[in-house]
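Below, in structure tokens: the form predicted alone, a single chain.
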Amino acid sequence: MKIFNDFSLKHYNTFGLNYNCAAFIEVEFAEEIYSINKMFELSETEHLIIGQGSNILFTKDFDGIVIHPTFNNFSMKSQDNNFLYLEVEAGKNWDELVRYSVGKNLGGIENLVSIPGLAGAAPIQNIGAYGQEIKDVIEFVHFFDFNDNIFKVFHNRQCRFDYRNSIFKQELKNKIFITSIEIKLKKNPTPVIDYGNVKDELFKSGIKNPSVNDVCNIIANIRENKLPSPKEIGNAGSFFKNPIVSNSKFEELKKSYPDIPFFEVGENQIKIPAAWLIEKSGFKGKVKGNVGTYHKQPLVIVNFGNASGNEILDFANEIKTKIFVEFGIELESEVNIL
């Protein structure tokens, strides 16, 4: 392990905000977390686990300990006629893992291409995009429990996965450290192409029987064209979750907005794109000082270079207020705010 005191987090959050932490620990092997816990008693000490910081907004210095996993190996656990099972360590770059699986013609995570972050963070948020979610491929999550001071394993059903949610984001928040995930990938995949404009883009490209590689490339191009790269402009991707409303609420909205887009997500539940709500409320491409929404995708709040965390938060709250006043819908932040 490596320990740094009074450490700048500017390169560990994709908003590019220059806040410091009291101590920063690079974890080079999963087993080191046991020693770190004995040293700092993490169940009693303020701490934060950061991968690439692609889903976090700092509004001040962090007075506690930041833990960053760098161990990133992955290996095949087993295989059968239908699936190949991989164990992936927490520090593995997620996009690299997706592109590896696609290169082997393995299906299940190809639609999750170009999502920034590390593998260890994927189950916490139950990352998802274009009709796929990590919960659909996870078999087991390996983690260290700070309170019990032991390593544990949860099966998929114990993780309580939900839309952008899991037990790791709720009951076990700040109580565990994910060391690896086990995922199952399909050997004979059937690509998911019915979400967003994937099917349209495949048609334009003249692809009639798409492979996972075709779908991966199409989605990567879609994301590149509509989402800003954090390397070029500070952002954390989608700032808000797509709200889920009841059928009755949706029918009420439809009377005023006949063209409102929607997705059925369960009995008496309708998901409405937050980007559509934000655009309708006049915030697409809006700039206020050093902050604004991205001109191609209003769901993304960007830092134009000199914003503080509080400037970004104030702007996000302004959007939330406008949406609630106009639509009676309360947006929930997808980004973690500290």
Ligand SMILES: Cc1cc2nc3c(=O)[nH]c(=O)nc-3n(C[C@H](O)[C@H](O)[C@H](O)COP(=O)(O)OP(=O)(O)OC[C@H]3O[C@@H](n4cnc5c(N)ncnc54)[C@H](O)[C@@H]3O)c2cc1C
Second form
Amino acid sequence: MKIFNDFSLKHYNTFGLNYNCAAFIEVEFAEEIYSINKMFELSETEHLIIGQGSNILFTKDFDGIVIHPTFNNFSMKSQDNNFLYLEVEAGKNWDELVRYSVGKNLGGIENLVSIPGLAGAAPIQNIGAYGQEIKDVIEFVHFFDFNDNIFKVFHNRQCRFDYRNSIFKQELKNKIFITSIEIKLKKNPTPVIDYGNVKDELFKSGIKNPSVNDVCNIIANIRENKLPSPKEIGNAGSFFKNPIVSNSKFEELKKSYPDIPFFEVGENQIKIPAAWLIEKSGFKGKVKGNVGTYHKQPLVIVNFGNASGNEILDFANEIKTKIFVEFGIELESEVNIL
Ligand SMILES: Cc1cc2nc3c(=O)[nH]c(=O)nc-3n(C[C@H](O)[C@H](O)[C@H](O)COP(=O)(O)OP(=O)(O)OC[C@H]3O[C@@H](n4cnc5c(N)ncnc54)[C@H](O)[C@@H]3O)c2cc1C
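Can I get the form predicted in complex with this ligand as well, since the one above is the form predicted alone?
So here's everything in the complex, that chain up top.
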């Protein structure tokens, strides 16, 4: 392990904010977390696990210990006629893993291409994009429990995956350290192309029977054209979750906004794109000082260079208030605010 005191987190959050933490520990082997926990009594000490910080907004210095996994091996556990089972350590770059599996013509995570972050963080909010979610490929999540001081493993069902949510973002938040995930990838994949403009883009490219590689490339291109790269403009992807409302609330909204887009998500539940609500409220491309919404995707709040965490948070709260007043909908942050 490597320990750094009074460490800048500028390169460990994709908003690019220059806040410090009291100590930063690079964990080089999963087993080290056991002695780190003994040494620093993490269940009693303020701490935070950080991957690439692509889903975190810091609003101040972090007066505690930040733990960052660098162990990043992955290996095949087993295979059968239909699936190949991989165990992936927490520090593995997620996008690299997607590209690896696509290169082997394995299916299940190809639509999750270009999502920043590390594999250990992927189950936390059940990452999802273009009709795929990690919950559909997760078999097991291995983690260290700071209170019980032991390694544990959860089967998929125990993770309570939901839309941008899991037990790790709720009851177990800050109580565990995910050390690896086990995923199953399809050997004879059927690409998922029904979401967004994937089908149209495949058609435009003249691809009739797309492989996982084709779908992955198309989605990577769509994302590149639509989303700002954190290397160029600080951001944490979608700032808010898409709100889910009841049928009756939706019917009420439809009377005032007949063009409101929606997805049915359950018997009595409707998901409304937060981007549409933000755009309708006049916030698309809006700039305020050092902060704004991205001109091509209003769900993304960007740091134009010198914003503070609180400036970003105030701007996000302004959007929330406007949407509540206009639509009676309370937006929930997808980004973890610290
Ligand atoms: C440009 C951009 C596009 C994005 N697109 C998408 C998208 O399409 N879909 C999507 O779902 N998300 C998207 N995101 C959000 C983000 O990339 C994901 O949530 C990603 O999984 C976060 O990974 P990370 O390593 O950066 O985690 P961090 O931001 O470092 O951490 C996120 C949370 O997980 C906890 N955590 C991290 N690692 C561990 C661990 N090993 N054990 C326990 N807790 C841990 C942290 O404490 C924190 O609460 C996007 C972000 C950006 C910047």
